[in-house]
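Only one chain is included here, represented as structure tokens and corresponding to the form predicted alone.
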Amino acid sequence: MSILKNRFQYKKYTIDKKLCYFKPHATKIEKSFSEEIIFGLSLKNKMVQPKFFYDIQGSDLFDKICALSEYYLTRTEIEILNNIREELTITLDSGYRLVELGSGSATKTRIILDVLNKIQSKIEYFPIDISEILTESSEILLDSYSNLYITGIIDTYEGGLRFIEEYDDKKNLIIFLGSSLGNFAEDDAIHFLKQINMTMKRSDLFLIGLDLVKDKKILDKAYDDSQGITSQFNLNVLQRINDDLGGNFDLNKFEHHAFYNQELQRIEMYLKSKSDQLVHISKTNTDVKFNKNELIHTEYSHKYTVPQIKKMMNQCNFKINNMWFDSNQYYCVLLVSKF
């Protein structure tokens, strides 16, 4: 599929000469939110997709968490992105565009960014995120970087990630941080990983932050946090079904439940109901049924040993450059290339 064709399925943007984005026509991303959200509330086990947290308000509140002493994750990759800075500017060069998989947090994009901002008259900066957050953030960004350009791409990584394979020839720097792959299923997580090094040049890397297994109650903590900052994050979800497809859950008649299966290595976090209760989304004229206790599964969250890893990226076609650790063995993040 060429540029061209890609033309006809975005729509583009411009702001100004150093900001523009595309987005797929407007009717996509309704179907496509729609569609799944009442796919996964028809399941025996219903569920919803983590991706459809982060609305203007959800983004908000995650920002929000990762200020919480509970919250481990954000401090620690933070630790380790600042304590590989001149490593990052000796390995990358010039030619280097950067792509983030999500449009990330202020802090850790502005990192990279003053990497590259030291080996680039000109940056260029391709954020992919399913949020319209993406056009926020870009704006303040540009307000730091005098040599920065940033072409945003609003929809799912998948899209995204064809979108930049069929832009040009230029070198990326794909960055996906914050264990966001840990949200994956484990089948999942390898599908997309194959997904992303079929996407790649050979002169690609790849930068990915990945949460270790570590203690349960730390772990609790982490997602169940003394404020309640993270169930007005789950919650939030019920939020926007209520404004963006006409729901009328009433959100104090769910309660937020996360845990650590040791077991399994993941947080696993749900919406529980209260109570019996019958919610109707009107823009899809449905009627969703729930029983007291029920659950809506919302996120898990995977956390890996160094082996699990390696294995991982061997099976994904990655070669390993690098990889480091924050000073409590909580974290690692990876600089990968293809086989």
Ligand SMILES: C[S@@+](CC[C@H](N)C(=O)[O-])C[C@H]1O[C@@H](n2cnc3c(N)ncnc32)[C@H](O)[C@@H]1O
The other form holds:
Amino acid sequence: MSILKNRFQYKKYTIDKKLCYFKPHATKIEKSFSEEIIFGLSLKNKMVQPKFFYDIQGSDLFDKICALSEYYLTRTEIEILNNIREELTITLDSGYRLVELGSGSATKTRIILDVLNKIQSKIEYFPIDISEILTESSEILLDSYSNLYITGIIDTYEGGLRFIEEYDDKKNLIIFLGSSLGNFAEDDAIHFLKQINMTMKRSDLFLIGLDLVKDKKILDKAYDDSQGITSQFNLNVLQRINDDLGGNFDLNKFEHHAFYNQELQRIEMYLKSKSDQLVHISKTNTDVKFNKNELIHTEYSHKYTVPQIKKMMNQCNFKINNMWFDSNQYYCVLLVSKF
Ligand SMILES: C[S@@+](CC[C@H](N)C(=O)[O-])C[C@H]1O[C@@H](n2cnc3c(N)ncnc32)[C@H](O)[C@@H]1O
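Let's compare: the form predicted alone is above, so bring in the form predicted together with this ligand.
What follows is the whole complex; the chain from before opens it.
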């Protein structure tokens, strides 16, 4: 493995001629993790950002969530993507590079890669993900596509977008699946969509999957499953703080708490302290006090109506080229371009 320093303040890891990664320096990653965790736990309403769920263990647990019968999102988005293969084949051409925000285990990516495979002799794929799972999923993809060339960016969405913007002038198809936009608070989602819009060139396309408002019972079950996998996923962030920052969180003293807030159209996910307790984080020499029933906010997952989606896209200077739904109207996938 060769390691080169590049102009984007990333380290470049070249695995072979078909695979390389760019990653910020380790000290930058560790510093931002410890600073953001300590800041979030010092607030009156404690919080941990959802991007910190995804260490290797968290990414594996997320894949298990995707396979749960209660978690309709993954299979529904796959249903839509499978149904639009033909239309995408007609819309895309040999000039598009695939850029994916939050690629994870890159399962749905295969549907888009299959489409590109029909029209391109060489496929270029730039996955962007904060999780190291990107390295594993990239190697697995390369086994399936002999004409695939991967440049991974192991960083935040924002870092990855800046990287893409500065990289070159090639046309991009940017995809953002799993309704991950819903994890942003309302204003932040608008800000982030505008940032994507500003990164895009006129010829670029943006494919985004969004979860729709639906029956509360279906939503509650999707984020609090009967096997307790979502609970493990949520609690794992405390284990990560223990492992990476020398915390002494007792995971048995916290519980998963998730529900659909109908008024605000969002799943709210928390970790609830089961007792009064004091947690010590040794690497930062910090003590964090919890009262019984005190909450740590860990995730939102906003749900949208079709008029809200149209308004949001318009507000962010996106023209909707296509909008597709599943048979239950649970979910939608949009293909948009810059106005
Ligand atoms: C909900 S999963 C979705 C994975 C996949 N796209 C899907 O649809 O199943 C979110 C993915 O985005 C990554 N992620 C979450 N927050 C991120 C952030 N702020 N910057 C970069 N990647 C992030 C996670 O590591 C994870 O792989």
